Amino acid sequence: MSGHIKNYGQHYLDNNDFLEIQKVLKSDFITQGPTIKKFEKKISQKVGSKEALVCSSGTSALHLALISINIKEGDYVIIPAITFLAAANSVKYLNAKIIFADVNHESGLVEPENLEKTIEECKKLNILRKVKAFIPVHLNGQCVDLKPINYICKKNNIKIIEDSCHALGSKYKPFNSSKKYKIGDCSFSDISTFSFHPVKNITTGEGGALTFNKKEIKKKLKVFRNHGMVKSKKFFNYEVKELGFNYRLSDLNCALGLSQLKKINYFIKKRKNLFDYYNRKISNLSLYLKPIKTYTYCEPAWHLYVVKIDFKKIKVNKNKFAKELLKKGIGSQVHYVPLIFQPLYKKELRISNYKGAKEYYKNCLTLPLSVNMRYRDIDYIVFHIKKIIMKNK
């Protein structure tokens, strides 16, 4: 058994990563220096956008993205019921209101019909004119069907901010199209956001980024990223006209990011191979568990390996199942508890019974997936999953 399966995800570092960080440590700038611009340029090149802006986290990226499209108090933003809390929190930072959209129960993704139903309910409640943005979440590495979602949003004058924190390196091919689009190129959105947390496809330690195609967005957000300060001849220093934040990313973080980006194709391939091997290994357990639904329009850069387990059939609840795995040194996680269940969001507008989100949550479990893993780690994991099933069923 490898020590790399004790967590559902883990970063990968090599000597080149350490060397790049050392170079910055020996330079004149460890923050607010030239490495930041280099990293931003490489990110935009990687995803095919015209511009990129790095910041302190995926959460700050979402917050800045909402600021860039002028979300304010009283506005509504649509968010999937299955996602990390960062998107919802970012809306609340601006005193705006959240509308949760339901998801497909087999994939956890918002499908176009989920969005259309949400918008229809907003029409009935006479609040559609206040709905200013939708944040589609590319979950587990798999992207949403962006083209029809873009059509629906444009028709209703709704901006799109992609939460791509799980999907750096993923590609999208619309139905009846021969062209592939990179997630983050913003062909079907206003802004895309990324996270570089240690369990993501690349890491900067902590960090995030926004990608977009309008230069004026970068000019505006660079100010908000740095306390709202602008250079001033009047004060021979700086002046502040708007409330900003310290959302900067250091040169140290960016040096690590630059080094990690060089390995991303290897990371994506290794994760895909592990994902496919998992699928083969669990195929003979299909009566009790199966992989999440996948879509032909997406070429995913897998971030997480999520299975759907029929806990009722094996007569054991999710908590006990996870504890049994942990006894064998196997970490697992849930991505995610529906936000409609979280106490902080209980007062947000409910426009659905959220059957899809509830069903997805009831059966989903995230198993370990990282570049550090080997096929024998998966053999070990699946062997113990089978033992738990056979013992309890």
Ligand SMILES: Cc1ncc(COP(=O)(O)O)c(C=O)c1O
Given for the second form:
Amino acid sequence: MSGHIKNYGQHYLDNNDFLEIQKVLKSDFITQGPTIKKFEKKISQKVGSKEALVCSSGTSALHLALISINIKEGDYVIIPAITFLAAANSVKYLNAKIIFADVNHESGLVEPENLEKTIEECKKLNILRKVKAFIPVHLNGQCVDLKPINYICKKNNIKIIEDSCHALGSKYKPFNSSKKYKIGDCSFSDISTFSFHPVKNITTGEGGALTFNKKEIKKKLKVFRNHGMVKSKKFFNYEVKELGFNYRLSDLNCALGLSQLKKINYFIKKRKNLFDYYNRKISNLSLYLKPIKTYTYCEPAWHLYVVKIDFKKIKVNKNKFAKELLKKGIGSQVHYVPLIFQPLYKKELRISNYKGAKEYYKNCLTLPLSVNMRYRDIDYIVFHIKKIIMKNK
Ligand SMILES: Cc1ncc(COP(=O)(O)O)c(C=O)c1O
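Having seen the form predicted alone, please provide the structure of the form predicted in complex with the ligand.
Now the full complex is given, and it begins with the chain already shown.
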């Protein structure tokens, strides 16, 4: 079988990508040049936001987003119990505290009821006034129900930073509304963040972006993206008043990003077709494994293909199952180990028994999904899944 199913995800590059990078390589600027602005403009056009700022990764995008809303020591930020480390780490970088919200056990998403419960608990603990932000995660490409979440947050003075790293190209249609919103347009949030890591919906190698609608955020973030340096006549020619970072993205990366963006509609369609084909292929194994829960309010640009496997029923544990797949050249992964289990976060405040997160984690397995794949790759993967099930059950 081909190498592109050895990992759960993989980038797709073509000759146009190479040519665009080459153009920048032969130009006067390989970083800090004009391609950065061009990429920012295209990103904001793509997601429908007024502004975009690119940076070195999805993690730095989250860190910058928290800085832009003045998160500081002593503040609390709510994040889902199921997500990548980046959101939690960015809160920690600022010495703020984390509150984990539980998730739906079939989708891994924070539903409005999960958020309401989290806020109730914060009220009981008398810390609600210190809760300054919520970072909902559009897990696997499927968005959270932004409108009710926005309503709950507004009522409690909580800002929303969307972690849209999985969801470039996803759309949201609120209940009882005929309008579709693009993830990243920030109609229901303050800021949205994206990652362009190679497994994501488009790649720049490493890279990230923030999208938002307020001009003043960009001014502030440009300073923090570049060490905290501001132009100054007093000194020749800059001064530093606040601690910033080198979170810049180079023109080389942006050239790749611009070229990848041109293909995004094809990427989304291909991923959707593969996703649907997987669902059809596993439908006769529904006693043992199922796709994740989907929501009618979301039109996802699928980033990951996650199945819920009843490992107890098939009498194989997740580790062994993954190892058996790997023997056949099929990579798999877990998205994600609940953050409450991670040693670094063991001491964070617990406001729930996190039943939903534990249940989601217990059964979830990510199977390969990338633009490079063909339907026959899925035939091969499902064939071997069936074989493992039948051998062990
Ligand atoms: C949900 C989520 N948020 C944030 C990030 C961080 O992005 P990056 O790897 O570009 O720092 C990732 C990356 O995998 C992610 O999956």
